[in-house]
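Take a look at this one chain, the form predicted alone, written out in structure tokens.
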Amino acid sequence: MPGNHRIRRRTFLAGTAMLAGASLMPGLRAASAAETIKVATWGGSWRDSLDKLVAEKVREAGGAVDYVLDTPQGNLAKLVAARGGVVPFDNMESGLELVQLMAADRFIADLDYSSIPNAAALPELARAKNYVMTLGSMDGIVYNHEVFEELGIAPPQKYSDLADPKLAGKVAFPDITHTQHWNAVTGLAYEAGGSEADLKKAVPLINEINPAYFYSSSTDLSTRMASGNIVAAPWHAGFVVRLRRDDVPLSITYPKFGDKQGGLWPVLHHIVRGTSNVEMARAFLNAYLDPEVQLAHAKATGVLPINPEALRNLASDPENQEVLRLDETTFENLFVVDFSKVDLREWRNAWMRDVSRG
């Protein structure tokens, strides 16, 4: 985490004792048919969980939600565009590696958590000035098991053991507009003797790999995963547990990253400066947090929610139970990027000038 806000992980699972009855009401009342808020987020199955489980509270309370569907670089550019006119989202979700750029330049408020009661049930760690994590993903190396098996390749351990020649391609790659990226390639440059201060060390083992494509989009790589023309590529859990339910033969494994095995991906969600619907916007973010709100969109999604009831009940669902790892040590054994260590501009230089494609 950036600055004073670094994960620790044992808090995810020690969070404060839920805010009894925490209601959503109070800012939802506020909502009148005519006032619509905008939320920045991905696409796909994510964007109809938010939409059936979140977005329902607010309509019920006489407001209404639309959808701008990017990366969250993506959506920052629309920020950026829109410097000094009027924001085009009042919601937005992001990660770790935008909060430092974003809060320097004030694209995201302050949160006034007096308005947001059901953030009181978090871990203090996940209350930041300008953010609150809501979920976080469970990153490793998603591949189809079936095709590993008829190849004769063992279940991938590291993010290297992707150059297989037998798997020419066939793998995939996350751009470096994707949350999954910093995962992959900060694992890789563990692998090469690296870390995040250093991550051109994972240039050559890119090159080694040799992607048929790099990702931007999950939508775009679950098709591609689903028709077999992809088979193995550095993804999150929650598309093992969507497309298991399609009969996509997935599994997942999760390379280890010094003492840590697996990859956290803290999912960012922020108030956007200057919106004029910030009663709505709060309400959005409320909603979100309810706790049972949190335990179904991460049953529909296969992440992992932050408020330590809902994390608790996801250890029974039997569906995420057979992919993700949930215990009692499962934050504390997650490896989370320190980007106070990155060094964005250098990465995205070597990124464009040295990592080989097509």
Second form
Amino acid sequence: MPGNHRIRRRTFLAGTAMLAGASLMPGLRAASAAETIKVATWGGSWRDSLDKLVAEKVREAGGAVDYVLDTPQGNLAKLVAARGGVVPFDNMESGLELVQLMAADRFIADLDYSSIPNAAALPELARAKNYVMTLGSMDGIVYNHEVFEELGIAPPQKYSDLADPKLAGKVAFPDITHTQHWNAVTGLAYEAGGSEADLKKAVPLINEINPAYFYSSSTDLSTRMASGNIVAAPWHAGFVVRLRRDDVPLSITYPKFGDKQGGLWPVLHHIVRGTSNVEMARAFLNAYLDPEVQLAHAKATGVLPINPEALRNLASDPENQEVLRLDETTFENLFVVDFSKVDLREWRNAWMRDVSRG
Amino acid sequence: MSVKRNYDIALAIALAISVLLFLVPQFFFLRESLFESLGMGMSGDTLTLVNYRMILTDTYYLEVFWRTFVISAAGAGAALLLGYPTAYWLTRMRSRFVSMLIILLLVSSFVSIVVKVLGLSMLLSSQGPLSAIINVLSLGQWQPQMLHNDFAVGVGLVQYTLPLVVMLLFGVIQTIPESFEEAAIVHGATDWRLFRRVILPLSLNGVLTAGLIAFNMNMGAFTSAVLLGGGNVLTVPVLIQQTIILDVDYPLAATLAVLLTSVVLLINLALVFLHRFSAIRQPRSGS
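Beyond the form predicted alone, can we have the form predicted in complex with the partner chain?
Full complex below, order starting with the chain above.
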């Protein structure tokens, strides 16, 4: 009889109340929280590769990984907003421009390297008090070589070559929230006779380039590059590797920064101060630094692994070999922005006010 | 009587919740705006108007407010221009498809703004169909830049508000008896005169309401400005987001939010006042 299977209203309400009550019990909440860590990182193929390679090791150890996808700037804003409360994520990827801000306000935890055994193989430059450099992107000028040939333009050697009138309306430039922004504007400052200490010298050159579009997401730029809507942009080699897989005819050149050639953007990894999942957060970071994981992630995304063994092995990968400049001195020859010389507030102000738009 | 009282209670509760949800955040914004930023989301503890002074004396911020106003007003105007004839046509259409078209309109307003904007972005891109058509029609002489500028953001805003404008106007025009139009035609009114002297005056309150709602939505629109503006179009909502993300300056962002709300409220009040004032002054035509 149907009546026999009916759940009475009182039973239903009691069950719901019990479930709600159980979920509010601190012990149960802590236990369920301890199983999952949240990693703040970029989206798209980057997250996919991290999930497939790094998170898999955490899952094998009985944990689970969720992601908070945004730019490092956006994720820092989330940390600031959550100050004094529950941290919005446990691990975070960022860049050098944010380290001082985060450390000064104690958003990130000091690392206990004895609990991260894979960090022992890393070069000294990769290990800091409150971050590990996990990887690095190789920044330069990404361009559609077929369109350049059609237009009769030589491959760009300098960032300012993007001001060629034939490229009007087809060039994108990294917005200030994008990690590739800093090497691009510093490169232009060098081309204007300055350096990271006087980034404002880059402004006239940016205005000459007159970008059609200031990108804040690489995934979005990938779509526009693939459609041919945008044909050149200061970007990084990883997207040349990734988009070539879809037959997008992209190449990259590496402009000079004084005596260095090409920019390095170190990808930094932090454990957030106040996380209740320190062990799992360390396990994630340790898995990230595993030589095999490093190599596989670097191959998939076209970036430089910091683990020396992985870097050596990447040199024999045909797909990456064509695009990245890989040898023993790779890291030494790449330019890294010295953020102790950058006046961030002044540059943000100049970027908002002095760069012409539209 | 009791049914009416129940409705009144239900409406009063809904109104109270709406007012609460509007006023409480505004109170926090207002309070935050009266302190100086100490960096990284921290504020001072002395009341000051420094944020207001900074914004109201800086041409950069004033230009951003002006640009937001112009794009929002143009977007609302364009939505009215497109929405009015559509709504009129729908109300006067004698077809069983009308209800279907209304449902379609309703469904289209449920589609996420991000999805809509991405569709527009493909349509307006230099590789898109619109650009290709213009290129062919101009014999390859003109390839207009329709994306990443004020025009693209304006188009996005029209797309954002148009379904709502049509539905609001549909409800208003529906209340105008067709017999009024027939009487005017019998007395020799031309189409333009019929519209100007009969239909428009009778639907003016609805037009004003729909226009103001579209304008208010546009003033706070963020997605269109970000995705279709491509970093080239700075509007107040974009500036608020950047102030929070880049500078982590909550007091300044709160001040921008308070000023944006105030500007929108003032414009609404001014228009309603002007409308009432002109209605009082206008001599009523005698019967």
